[in-house]
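Below, in structure tokens: the form predicted alone, a single chain.
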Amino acid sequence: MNLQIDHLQKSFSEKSVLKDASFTFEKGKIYGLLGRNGAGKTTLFNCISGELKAESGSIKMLADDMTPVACDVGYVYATPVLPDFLTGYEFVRFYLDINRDKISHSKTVEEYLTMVGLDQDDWYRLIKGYSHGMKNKLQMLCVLMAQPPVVLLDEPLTSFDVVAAHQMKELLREMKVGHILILSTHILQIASDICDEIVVLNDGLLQGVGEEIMHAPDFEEQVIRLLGGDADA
């Protein structure tokens, strides 16, 4: 299974932010995807999930054989976006019995919630007297829970303590297996820990980076070389 961006292209009235973006993305592969503030990572993201139409150029999910499948899509997104009036008990079970078709789990509410860290006394609070913490630990929850084929994570380890951080990456390279996951992040040190392939985006084109630069020591400095920046700033 693959996820195959053409010759993308999107633009905001005058400003040109994807401009020929085409790259491959595989299954069973965490790539991090590293670009400057708004070089088009969102963008980008919103047009493989969706929420945005290109203008030109196309984005297909190909089966082993290259056949053209459904593209479904679980997205974490930077600012969670969640029910506030709901505690997390509720809304996992809820989230539970809206999508049985797609969960193959047999887990219960509470073992979703332990999985994720989340502590029990937090359980029945309502999702508004969360932190950004907690409530990131409910958007990946879903993401678990469901394990779409193609999975968005925007900025999604900033907001965790370390314990949490190293759970969450542990479970992330768990679900690696048969999906892709894509994780935007400024943090290139998340990037070399956990992923197994970075992509730049600059200049509205995605390049891929060599495992060779992947685990250069002078990583950091290679990659700010392709963003644009001085590696000597």
Contents of the next structure:
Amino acid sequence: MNLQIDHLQKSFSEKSVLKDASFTFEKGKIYGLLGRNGAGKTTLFNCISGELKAESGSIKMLADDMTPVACDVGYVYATPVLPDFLTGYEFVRFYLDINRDKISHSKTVEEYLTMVGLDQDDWYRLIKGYSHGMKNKLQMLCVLMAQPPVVLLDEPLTSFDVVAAHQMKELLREMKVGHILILSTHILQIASDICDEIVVLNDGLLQGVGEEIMHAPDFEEQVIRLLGGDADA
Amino acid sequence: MHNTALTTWRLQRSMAVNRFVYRLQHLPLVGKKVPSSLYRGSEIKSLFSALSLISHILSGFVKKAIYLAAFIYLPAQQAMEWLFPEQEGLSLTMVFLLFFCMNLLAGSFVNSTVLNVTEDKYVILNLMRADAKNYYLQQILLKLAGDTLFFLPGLIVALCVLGKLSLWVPLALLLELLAFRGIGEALGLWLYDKKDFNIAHTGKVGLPILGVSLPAAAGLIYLCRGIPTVGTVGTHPITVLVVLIVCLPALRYLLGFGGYTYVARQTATYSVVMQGILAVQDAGKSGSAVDEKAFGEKDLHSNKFEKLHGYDYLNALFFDRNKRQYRVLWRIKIIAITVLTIGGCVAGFFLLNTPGTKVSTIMPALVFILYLMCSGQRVCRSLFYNCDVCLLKYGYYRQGDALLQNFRIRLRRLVWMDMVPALLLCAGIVLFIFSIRQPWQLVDCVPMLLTIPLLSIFFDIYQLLLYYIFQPYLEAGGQKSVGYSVFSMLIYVAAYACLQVHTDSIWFTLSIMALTVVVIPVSYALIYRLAPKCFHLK
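Compare with the form predicted alone: the form predicted in complex with the partner chain:
The complete assembly is shown below, putting the previous chain first.
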């Protein structure tokens, strides 16, 4: 199964964000999506998840030649959006209930909460009082539970402490088998550390970064150049 | 001070123009034709700036004119008609008392130019690092100048031309207003500085004060109706002079106050301004968010809904956690119906025991009453801002089956919430029939008694259906949907028009019953077909 993005175009008012973006993401890999502020990373994610409709081009799951539907795509937002009136425990229970048919492994709510390192004291607190990192853990947990074929992660690791970030990286690495994980980040170290491939979104176009660049000593300079910046500045 | 004033002025104009362009771009149909290049400095932007200035000035005059007409002239004129029907023009005492209560007291002491939270304060004081003292004093000066400019023509027209009072009266009232505003500003600042009390945060105190001021003025007018000297003394040059002298220490305090920078740091920071803006938006969002402190561990770790699953579980928790929001209004409805029932029964027992009284003729009026009693709009707004705004981000929540399940569960809860007042209303009508000692009318009223709960269900379905089809609420607060506004207006007009129908015809009742029965399956079909496309975030 591959996720093929073909000549995707999207603009807002007169500003063309995605001009002719094309790329094929393969199963079993974690992709790092790099782009400057306002390059269109979130727009691309929103198009893949179906939240935005592209003006032209297509997004297809190549195994079945179908446009991905909502349940094929898991989306971890940079700013977590969770229902404040629920406790962490209640939210996970609710999520388990409605995705029961998609969740293959039979863990309990408690086991899931423990899996992402959420303290037991916090299970029965309203999500409203959770920190950014705790909310992000819950978002990640949803993806880990439902295991959708495509997972989009918008700046997922920046709000975690060192230990939590390490745990999350391990969980993502375990999850990548059989899935396509696309991770948008500004931090090159995260990209090079966890991602199998790097894709640059610059000037509305997607461009893969060769493996030789990823492991080159001047990786950072080369990526900056690809992003249209001056590496010597 | 000159530079600060000029910068503030430019910034406010620029923000006004940008907002105007933004709104133009979001107009249906034509919005997409408005180019973003308008945000750039251009001749058109200068034109918009000039137009925005003119509209600001004109709206200043219009707002004050409407205010003076609604709260000073018309109440005074009405009071004249009741108390002195033979007298021409307005009574000076009435005008003075109204102005005194509404403007000099309430208006001056519940507002603070310094402490009120605005976005441009944050930009000017924090981002542009303007001198706080200069900025605040200049803002107070502008406020006083605006009051003078905008109030004076309205006061002259209302009091001299229409009210036939002397030209001195508006001048005297205006001078007193300026003095009271100055005293109000100084008092607000003093309370904040010395007592840590922010009058800008006292919505709970300020609003009742404003609400009480008109009845207080009415009471004073009634008490002083035979004492014309109250107005004469209140607007006498010596009184005006005394008020102005009393204002001098207040002005001295404002000019000499050394803590403006501290006040700016405390009240015009990004978080405070955003909280202020969110609070205003929350008011528009109606249901405020769940208060974490209101729930103990017992509430949050209970087995109350253990047997429920999926969307039943989610909605049960939502309505349980937000019940405080609905309970107040629900109680008001119950109390109002109970009081009306008791009042109606007492009046019916003693006054209306005539055979000609046909209770079933109130059916058309009940349509409007039940429309007003419907909680649908309030509940939908609260559902959106406290639940759907988050979960609509997720694909599984936008699926047709999920939407239909949610609709069914929410409808059941909404119907139950409104059913108790509706049934109480039925009971009230039955009791009223017995109180007028005409139990045979019960037979006539059976269709009406059946229609009341059905109508309650109809309005609930209608409101929930509109919510799912048009989803009018914006993530950032506010409302935007032409379809929603049109269909909301239609049902309001239809319900209101029923007030004008004078019939006890069984056909009226039957047609409403039929409409309600038809709308239930239709709404389910519409939700299933349209909501997956239409129920999304804006």
